[in-house]
Every structure is written in structure tokens, then in C-alpha cells.
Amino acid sequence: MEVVGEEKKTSLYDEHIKLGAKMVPFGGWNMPVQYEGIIKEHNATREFAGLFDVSHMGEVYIKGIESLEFLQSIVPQDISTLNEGCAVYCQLPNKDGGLIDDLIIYNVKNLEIDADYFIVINASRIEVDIPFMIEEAKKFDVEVINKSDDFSMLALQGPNAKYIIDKLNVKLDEKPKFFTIKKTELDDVPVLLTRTGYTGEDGFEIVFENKYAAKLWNKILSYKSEYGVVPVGLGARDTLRLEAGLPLYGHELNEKTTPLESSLGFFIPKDKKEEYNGKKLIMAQKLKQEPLRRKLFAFIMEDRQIARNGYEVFVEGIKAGYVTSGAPSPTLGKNIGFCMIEFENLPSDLVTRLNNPQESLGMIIQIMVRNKLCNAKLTKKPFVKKNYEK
């Protein structure tokens, strides 16, 4: 890791610059947003497969005879029942029950490495993560290793993934399942190789020292003409996650906002007993005890208008919330985003209809779209059918 400017750059920033990206900053870091535009990275990525640089995510080790316990407090999921070499969605609440992070955390008790478990973390919220989990751990026998700088991090991703990882070396009927992890080699590199994304198509995640970031980088793109894989920059990966209905941190997720209140319910269990920051909240949403203050919502636009982030929503004429995220979907041909509509000064009655699934959805709202106010139908997520290798 090197800094330009006032921007970090990962191991991979001269072969960016190679290709002739464009780079922006981005959560601290000087980043790629396209090579050869958007919506071809993006189609690309649907129908073939991509190759995106996240090497700015943080990693972190997590080892020590309480390692288990600690991670019981503070997440809301049951670190428990999570089995060797697999891997689980979670989210990092502060003591209100607004989210600190969200977090994908690995059993890597069998994978002969230094640690218990691995968790990967938003680039954007390494220097608030890992002093919170820090201060968390001095309660523990257990120790908290900020690997960021040592890791670079590809994520390939595609229908046509599995098959350069097995150029690569490891075979189809090897390949990690979805969500888990292992420890192997690609090409001669020593890789933690993982069976996530965030595109909604089947891919991998890979794990590996900085000094073979150049080499691996080259080699997948050496496919291209066998399998159509490309480079990939941030717009791309935005359109993709969005389409896949999966969130973003500082838009769909923040300090204010419970999971429940950004639409992750699903992912929060009624019974672990286990107490977490925040959990007295969150379980009273959960359990409908407490009602939800705000709520996230996915929306189509019924007229051309894009609508952006931080755009004003009105529901029934009055002013509601706000865009969270909005772009065009390359693969609906429509123009689509998330939006949290806070229910402090909306009517009661209108409040249980956005709370019923069978009455908010297909719900027309209007957002404000430079000083005129368009239609938009609220909808299921994701938007398009996620392609999981299950």
C-alpha cells in the first residue's frame, strides 16, 4: 500500500493506469471507476466474468482462546453454529443498535493459519472497525490483527469464474461452496480463496500477499479471449451490487439506522442468547415490539428521470426521506435505487401500509428530480435474479 496525494493506492495501481483507467477517490483510496465504460464492464460481468481490484477492503485477524465469545458480542449473529472453513454475513452495531459496519466474517480454525477467524471490512471504515473491535477485545483473551496492509484482494466475478480459477489450478469439483473458504494456490500464489462477491453472479474472492498482486492481476486477464473477462472499476461494481439488491455503507447502512430499519431482518435471529451492543433495540424490532423509526426501500423509476443520492422522497405529498442509492440498471433498461423513508411525520395509517408488504409494494412515491417531482414504484429486491452457485 502507497499513498498518492492525500489518496492510499493499492499494489495494483500501475496495471490500472496501464489499462488506461479512470481513477477517483474513494473511501481513502485512489481507485479505478472504468476502463472501457460502465456499462460494458457491467454486461461483461453478467454474461462472461470480472475482474475487479478490492484490494482496499480491510482484513483483520481474530485469535485467542475467547476469540469465539468476543465475536458473540459484537455481532447480532450466532458466531456459534458457524463451522470450520465457512463464512457468514454479519453487521457491527454500535451500543444504540445503528450500524458501525457490515462485515463478512471466516472460520479459519482448519486452514493452518495464524488465527481463528478472519473478517473482511469496508475500506471506508477500517480506521473506525478496528480501534472499536480494539477496545471491544480488551474484555476477551483475545487478540485483534489488522492484516489490511498486508493483503491485496481480487474479486472474480461471473458465470464464467469457475472455470479460470480451475486454469488456475484448482479444479471444479474443488472449488470452495458458496460462502466458504480454503486455503490454496493459484498459479504458484498462496491464496485464501473464497466463494462471495457482491454482484449477485457465482465468483470468488482471493486473498494474498501484496508482492503477487501484478502477477495474479495479469494472469486472469490473460483469459479474455478464452472466457471474456475484464477489468472492472467502481461504477460497474455499484450497478452490479445494486441491481443485486445488496447494500452499500455511508448509503444504505450508518450509524443511525438498526438492521432491521436497512432491511436486513432476515439476517437476525430471534434466539441467540448471547448479549450485543445494541441488542435491546434491535431485538424490539425484531420481535415488533418497538416499531421502526425509518425504512429502506427499493424503487423503479416510472418516468426517465435517474435519481441520485440524497435526493428528496415524498410519499402521498409529503416530504419523507431520502435516495440512498439510484444509477440505471444496464441489465432492466430502467432507472433504479434504494430509498429510506422516515416515518416520525407521516400518518399512522400510511405508516402500516409501507410496513405491509402487500400494500407498499408497487406503491408509487415521488422523488424530487432537479425541482420536479417524478414517479417511482416501490419493489422487491433484488432487481434481478442473483446467480448463486448454491
Second form
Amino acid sequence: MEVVGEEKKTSLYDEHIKLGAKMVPFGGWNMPVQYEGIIKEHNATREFAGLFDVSHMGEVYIKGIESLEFLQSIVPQDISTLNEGCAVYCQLPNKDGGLIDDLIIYNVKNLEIDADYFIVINASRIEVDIPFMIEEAKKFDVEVINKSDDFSMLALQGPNAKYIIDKLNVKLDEKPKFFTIKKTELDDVPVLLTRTGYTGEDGFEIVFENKYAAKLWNKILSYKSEYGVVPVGLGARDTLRLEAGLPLYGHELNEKTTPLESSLGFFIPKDKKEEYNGKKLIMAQKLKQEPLRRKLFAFIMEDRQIARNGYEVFVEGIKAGYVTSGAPSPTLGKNIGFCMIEFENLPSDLVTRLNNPQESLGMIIQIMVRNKLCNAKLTKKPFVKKNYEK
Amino acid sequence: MNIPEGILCSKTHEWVLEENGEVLVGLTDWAVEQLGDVVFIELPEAASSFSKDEVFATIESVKAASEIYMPVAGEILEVNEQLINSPELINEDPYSAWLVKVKPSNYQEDAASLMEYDDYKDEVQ
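May I ask for the structure of the form predicted together with its partner chain now, the form predicted alone having been displayed?
Everything in the complex follows now, all chains and molecules, and the chain you saw is the first one.
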């Protein structure tokens, strides 16, 4: 990592420039938004394989005899059931149940690294998450170690990802299965290899020391003619995750919105005994004892316009929220997005209908696009079926 | 890519080509390169009029929407209907994919504030 002006550079900055990437600021980093074109990169990932520099993401080691108790107190998920070598998608609530971040926690007790748990957090939230976790950790015999500057991270995603991993002299009898992690070497580079990603495709994330970044990046891209792998920028990363119905912090998730309100209820266990930040409201909403104040919906535009982040949303003529993400879907050939509908100003019968998927799915709402109300239909997520190999 | 002889460019990245009192308006290759994949374009109605530097169209790439400004005042004679269903033609050749044909109302004066292509290229690079 190197600080230049306001933005940091990943260890792959020079490689991005060599490939002719268009660079943009993102979450405090100077990152490639596209190389050859967003649609081409998007489609290559769905059909063959895409390689993403995700070194901007934050990595955290959790270590100490009360590691488990600490994690139990900061996420709604039950970490006691997380087996060694396995991963779980989690949220980091504040005391009011709003989200400070979303993250993936890996149990790495079996991996002979200097941690009990390994956490991957959003780049834009490193400076918020780390002090928060350190403060929370004071109640426990545990260490929170920010490893974000030590590691680079690549995501290799798409149906051909597994064949490329096989080519890299991987020293494993078996590659990690979906949502698990292994410690190994790829072409003699020591790595943590996980079967995770942010595209809805089968694929891997690879964490390793910065000094190996260019070597591993170029080695994987050398399989372009054999396996169709291309470098992919943040532009296609966004359309891929949106099609897969995956939320992005700062858009679908924020400090005022609970996991239930962000449509992440599926990930919240009902029966976790331990206390955690925000549990009171999160559980009351999960058990339907407390109403949702707002709710995230997926939509497909009926009109040809594209709804963008921040555009106003109207339900039965009442201004009731805003678009959180919106883009053309290269896979569907339609314009898709997420919107947050605020229940505060809506009549109670309309809120009841919105809360009932049988009534809300298919409902037509309006989105204001350049002073014109355009129709959109509420729909199920994901927009494009996930292609995970489980 | 074929740069038509005699085009003039604006600071906001539109090009114009005048012929027999009518003007074709499009987006420069530099602007299109910055946009990336064009996925949607909203064009004005024929017979509507715009003053110089007024927004007359919106172009959307995968990432964002951008406004397009009228480089010369006038009335829209024709819009390039082909682009409505095939906006990617703008990426393929920004100089054959003109957006609108305009009957200019004050061409000489408006054109005086535009640049020749080579000067425009120097400005953006």
C-alpha cells in the first residue's frame, strides 16, 4: 500500500495502468473501474472467469482465549456453530440495530496462522470498524489486529475459476468447498484460499502478502486464451453483485437500517442465546413483535430509463424513499435496482401489503428519473440465479 | 475511426458538422471513451427548439447518466432513431452516430465559440 494524494494504491496499481485501466477513487482507494469495458468484463465473469483486485478490502485477525465470546457479542450470527475452516456472512450492528458494516468471518483455528478468526470487512469501513471492534474487545481477553495493509486480495470468479486454480500447482487434495477456507500455496505463493465471492458465481478469494501480488495476478491472467479469464474492474463488480442480489455497504446497508429492514432477515438466527449489539430491536423485528420502519426492495424497470442511486421513489403517488443502487443488467438486458421504501408516510394498509411478499411482489412503483415518473415492478432477489458450486 | 472533415467541437464534448444550412450534432470520441459502454439515450422531440448550451439529451453508460448540451441554438429537424434501440452504435463510431440534425438559428455566432478538432484534442489531452 502506498499513499498518493488522497487515495491509497494497491500493490497492483502498476499492473492496472499497464492494462490500460480507467482508475477512479473508491472508499479512499485509487481503483480500476474498468479495463476493456464493463459489459465485456461482466459477461466474461458469467461465462468464463474474471479476476478482481480486491486488495482494498480490510482484513482483521481475532486472537485470544475469549475470541468466540467477543464475536458472539458483536454479530447476530451464532459463531459457536461455525466449524473450523468454515465461513459465515455476518453483520456488525450498532447498539440500535443499524449496521456499521457487513463482513465475512472465517474460523481459522485449524490453519496454523496467528489468529483464531479471520474477518474480511469493507474498504470504506476499515477506519470505522477497527476502532469500534477494539473498543468492544476491551470487555474480553482478545486481540483485534488490523492486517489490512499487510495483505493483498484477489477474487477469481466464474465457472472456469476452479480450472485455473487447478493449474496453479495447488498443494491440496481438495479445493475448499463453498464458504470454507484453506491455507495452501499457489505457484509457491503462501495463500489463504476461500470459496467465496461477490458475483453470484462459483469462485475463490485469495489472500496473501503484498509482495506476491503482481506475480499471482499475471500468472492467473496468463490463462486468458485457455480459460477466458479477464481482469475485471469495480464497474462490473457492481453490476455482478447487483444481479446476484447482494447488498453494498453505504447503499443497501447503513447505520440507521437494521438487517431485517435491509432484507437480510434470512441471515439472522432466531435462537442465538448470547447478547449482541442491537439484539433487542433485531430480534423483535425478526419475531415480528416490532414493525419495520423501512424495507429494501428489489425492482426491475418497466420503462426504459435507468434508476440511479438517490432517485426518489413513489408508492401509490406518495413519496416514500429512494433508490439505493440501480444499473442496467447485462445478463437480463433490463434495468434493475434496489430501493429503500420508508413506511413512515404511507397508510397502514399499504404498509401491510408491502410487508406481505405475496402482495408486494409484482407491485408497480414509480421512480423519478429526470423529472419524469417511470414505472418499476417490485421483484424477488436475486435477479440472476446464483451459480455457486456447493 | 473516421473524423469527418470540418467538424467543430465544444468544451462540453459535442461535435457539429454544418452542411447546406443544417447541422449534425454528436458526441466526441474522447467523451464516448470516458463514458464506456453506452446503454441508453434519451433524445428530444423533433421540432423542439433549444438555446445554445441548453441540455437537449441524456446519455447513460453502465455507470452513470450524463447530460448533453446543445452546441448551437436551433430547432431539431430530425433525431437519429437508430440510436434508441442501438445506443451501442455511439461506441462503435461516434462520428457516424450523430444524435440530432438541427436547423441553426444563429450559426455563425455560435460556431465562433467552438474549436477545430485538433485544438479540441489538445485541450482534452
